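Here's a solo chain for you in structure tokens, the form predicted alone.
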Amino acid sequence: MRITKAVVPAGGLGTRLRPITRSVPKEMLPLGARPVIQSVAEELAGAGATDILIITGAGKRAIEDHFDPGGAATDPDASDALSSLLDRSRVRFYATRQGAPRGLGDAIACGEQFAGEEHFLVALGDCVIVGAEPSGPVRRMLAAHIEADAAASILVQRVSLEATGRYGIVKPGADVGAHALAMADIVEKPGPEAAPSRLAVCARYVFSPTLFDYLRGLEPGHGAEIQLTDAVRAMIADGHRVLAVPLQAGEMRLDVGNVTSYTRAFVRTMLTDAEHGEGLRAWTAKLLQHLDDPTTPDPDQPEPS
């Protein structure tokens, strides 16, 4: 089985980033030299995706324009061309609107006709996974999903106990192969007292079309939204095989959900950039020294004559 379709939910309002996101979708904020959602698309293409559906919403037209096959951004001779990974001869982009933001489960349900009877990837459009090989975690998840003939597979990361109130948290079961665990349960944002583990959902999934049967029957859950976690939990309860695939050493999620997380993600991306990182690290060291001791030179001011 080859899994070549991917759904990218990108319809959220970005309220925690306002006023930055009053006119710019959070998915279009830069991480290094490219917008967040372009890095997501490159990650998916590197894992074998050939058809990518972006679920947008009000005020998100810039995302559609960015991937428009008729636009200059996809012209290989243009100075702002997209990565060769996203060449239109290799990857096709589609877009549909969610309407009102009614939760992640509702956003993914917008992709039912697109997915058809095939297994498909889901990657949130407001975060990237970084590591030695950007597409490595998704490829590992796909391999585990196919080998185990799973109904769903979810990338997970270890978080602090305090952070368990911000994520869906997995209750792990037995090992399944070298890189996956069976999921015994999943709980939405349980907090330290109720968390069944410190393994948090990491914004990347693989699903069989069975998921849509569960999404159709859901009532609004946490936050009065259609929660993907509730559908996955019901799949587990009904005996479907659901896997958790942990990130490995050196792999991490960079999130743009709020000002602090976006700033940290941007700084890390720029300081590790192959072209600009070395110079920026030297500048940062001088700036930090100046901020700690104002008598030292400010790297953005000329030296006194």
Ligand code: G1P
Second form
Amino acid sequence: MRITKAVVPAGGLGTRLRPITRSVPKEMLPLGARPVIQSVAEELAGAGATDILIITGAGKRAIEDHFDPGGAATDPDASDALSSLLDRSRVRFYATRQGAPRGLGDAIACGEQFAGEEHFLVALGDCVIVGAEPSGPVRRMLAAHIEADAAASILVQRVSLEATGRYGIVKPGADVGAHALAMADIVEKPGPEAAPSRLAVCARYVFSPTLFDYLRGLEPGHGAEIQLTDAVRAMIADGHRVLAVPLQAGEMRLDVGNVTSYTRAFVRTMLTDAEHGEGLRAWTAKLLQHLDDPTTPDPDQPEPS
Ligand code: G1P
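We have the form predicted alone; now please give the form predicted in complex with ligand G1P.
Following is the full complex, with the preceding chain placed first.
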């Protein structure tokens, strides 16, 4: 089985990033020298995705413009990475609107026609996975999913106990092969006292189309939203095989959901950028020194003569 379709939800309102997100979709914020959602698309293409459906909403038109192949073809400034992504013989982009933002489960349900009878990837459009090979974790998840003939597989990361209330948290079962665990249960955003583990859902999933049977008619859950987690929970309860695939050492998720996480993600991406990183690290070191001790030179001020 080859899995080549991907659904990228990008309809969230970005309320924690106001006022930036009054007119700019959070998915279009730069991470390093490209918008977040372009990195997500590159990660998916690197894992074999050829057809990517972006679920948008009000105020998100800039995302469609960014992936307009005509736009890149006539734009001499489009980077090689973007031009290659917009080569229709390699990747095709589609967009549809969610309507009202009723939750992640509702957004994914918009992909039913697109997925058809095929297993498909889901990648949240507001966070990237970084590591030695950005597509590596998704490739590992796909391989485990296919090998175990699973109905769903989800990338997970270990988080601190205090952070469990911000994530879907997994109850792990037995090992399945070298890179995956069976999932015994999953719960959306439990507090530390209720969390079944510290393994948190990490923005990348692969599903069989069976998922849509569980999304249909799902009642609102945490935060009065239609939760993808609740559909997965019901799949597990019905005996479907669901896997958790942990991130490995050196791999991490960077998310742009609020000002602090966005700033950290941006700074980390820039400081590790192949082209700009070295110079920016030297500048940052001088700036930090100056902020600690104002008698040292400010790297943005000329030396006094
Ligand atoms: C969503 C999911 C949650 C997951 C998180 C990060 O939450 O509902 O299960 O852990 O993404 O991938 P959100 O951050 O959109 O509230």
